[in-house]
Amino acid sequence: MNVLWIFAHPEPRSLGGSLRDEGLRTLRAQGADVRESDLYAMKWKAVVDADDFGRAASTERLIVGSTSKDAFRTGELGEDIRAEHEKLAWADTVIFQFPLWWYGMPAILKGWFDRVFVKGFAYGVQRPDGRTARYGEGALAGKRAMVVLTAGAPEATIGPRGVNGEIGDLLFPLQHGTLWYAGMSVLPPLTICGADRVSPEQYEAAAESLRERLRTLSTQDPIPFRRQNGGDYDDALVLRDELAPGRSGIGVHLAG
């Protein structure tokens, strides 16, 4: 198994850093081949600019997306982006680890997606029948992804009735709108709560939860997101009336 670990935490001595180290040890002990992108250690540039797509690119062309597609096809992308593409092509599973900041990912990880998931690579991919390959299809189909999240909030507050909202809803833009959109099968996330006040016993419990999830990376059932082109959506990409009748919201995009 080839595993790419994307780590987005500024402090390697944090709980997140310790869990990352534990996760990498566990995978290697299992015989997995592992690569890592430690975004803060890499000083990853988080802002898209014309240098990413060749110096001839204009701001207008960048905005409409045509240049990013052309640059991917012609190999004009920046060296750091090409290196991440190579890692993604190599990996069959990708772990995304980050702390929950203001209900989302750190800016450096958002910038990684903005610069790496370019048109022609992660989106804008066409099927032979002319339909767009997305939401379960696309260049990254066949790969697995899992989020490892640390959050300061107590566990109850990100439950179904918690004040912070249910964790699946908070992660829906990433798990469904980015990873599943690009074709990746998304495993249920591992969330470690109360990250700013963890006792030694709580740390060991968190580490064991991580070890167990990593032991079953290849056998866990992914989140059952509906496929765009599987018949559940009409030509306007609206869920058909007979599916999840009377319901709306994020939950209707889960089968079953």
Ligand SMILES: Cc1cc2nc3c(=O)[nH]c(=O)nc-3n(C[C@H](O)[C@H](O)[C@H](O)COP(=O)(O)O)c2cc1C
Given for the second form:
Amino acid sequence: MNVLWIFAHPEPRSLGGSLRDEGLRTLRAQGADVRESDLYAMKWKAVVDADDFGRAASTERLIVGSTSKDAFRTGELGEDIRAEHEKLAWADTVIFQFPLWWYGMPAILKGWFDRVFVKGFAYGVQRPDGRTARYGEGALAGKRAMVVLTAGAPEATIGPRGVNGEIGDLLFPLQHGTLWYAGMSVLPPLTICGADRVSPEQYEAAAESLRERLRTLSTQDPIPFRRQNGGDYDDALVLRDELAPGRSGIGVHLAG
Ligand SMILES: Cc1cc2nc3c(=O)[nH]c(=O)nc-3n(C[C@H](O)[C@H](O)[C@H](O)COP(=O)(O)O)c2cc1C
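Having seen the form predicted alone, could you now give me the structure of the form predicted together with the ligand?
Complete assembly follows, chain above in first position.
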């Protein structure tokens, strides 16, 4: 198993940092090959800017919409992005670990997706029938992804009637809109709640749940998101009326 661990936390001595160390140790002990992108330690450039659009290298006028999309094809991507592509191509499993910040991922990780998941690498693949391969198929199909998350909120508040909403809803932009969109199979996330005050016993329980999830990485069932091209959606990519009848919202994109 080739596992790439993407870590987005500024402080290695944090709870997140300890869990990352625990995770890497566990994977190595079970014989996995492991590589890491520690985004803060790498001083990852989080914002797409003019350099990414090749402006520095060219005096040619850029036409909006034809820039970053084509950079992969024309080989103009920066070295830092190409290094991440090489790691992703190598990996069969990718862990994304971060603290929940304002209901989402830290900006540095969002910027990693903005800069790394470019057309031609992560999306934009055409099928032989002319349809676009996405949501369950595409450039990164065959790889597994899992989110490991710490959240300050207590467990009861992240749930069907909890004030924070359900974890699957909070993570929908990442798990469905990004990872599944690019074709990756997404395993259920591991969420460590109440993460701002953790006793030694609670830490050990969190570490054990992480170890358990890592031991079964290759056998866990992914979240059953519906495939775009599997017949559940019409030509306008709207879920067919007979599926999840009368229901709407994020949950309808789960089969069963
Ligand atoms: C900028 C910021 C935003 C946060 N937003 C949330 C949030 O939306 N929901 C939540 O449950 N916790 C939130 N928290 C709490 C963090 O999730 C929590 O401090 C972290 O997961 C604890 O792990 P750590 O010690 O490794 O940082 C936020 C913390 C910060 C600093």
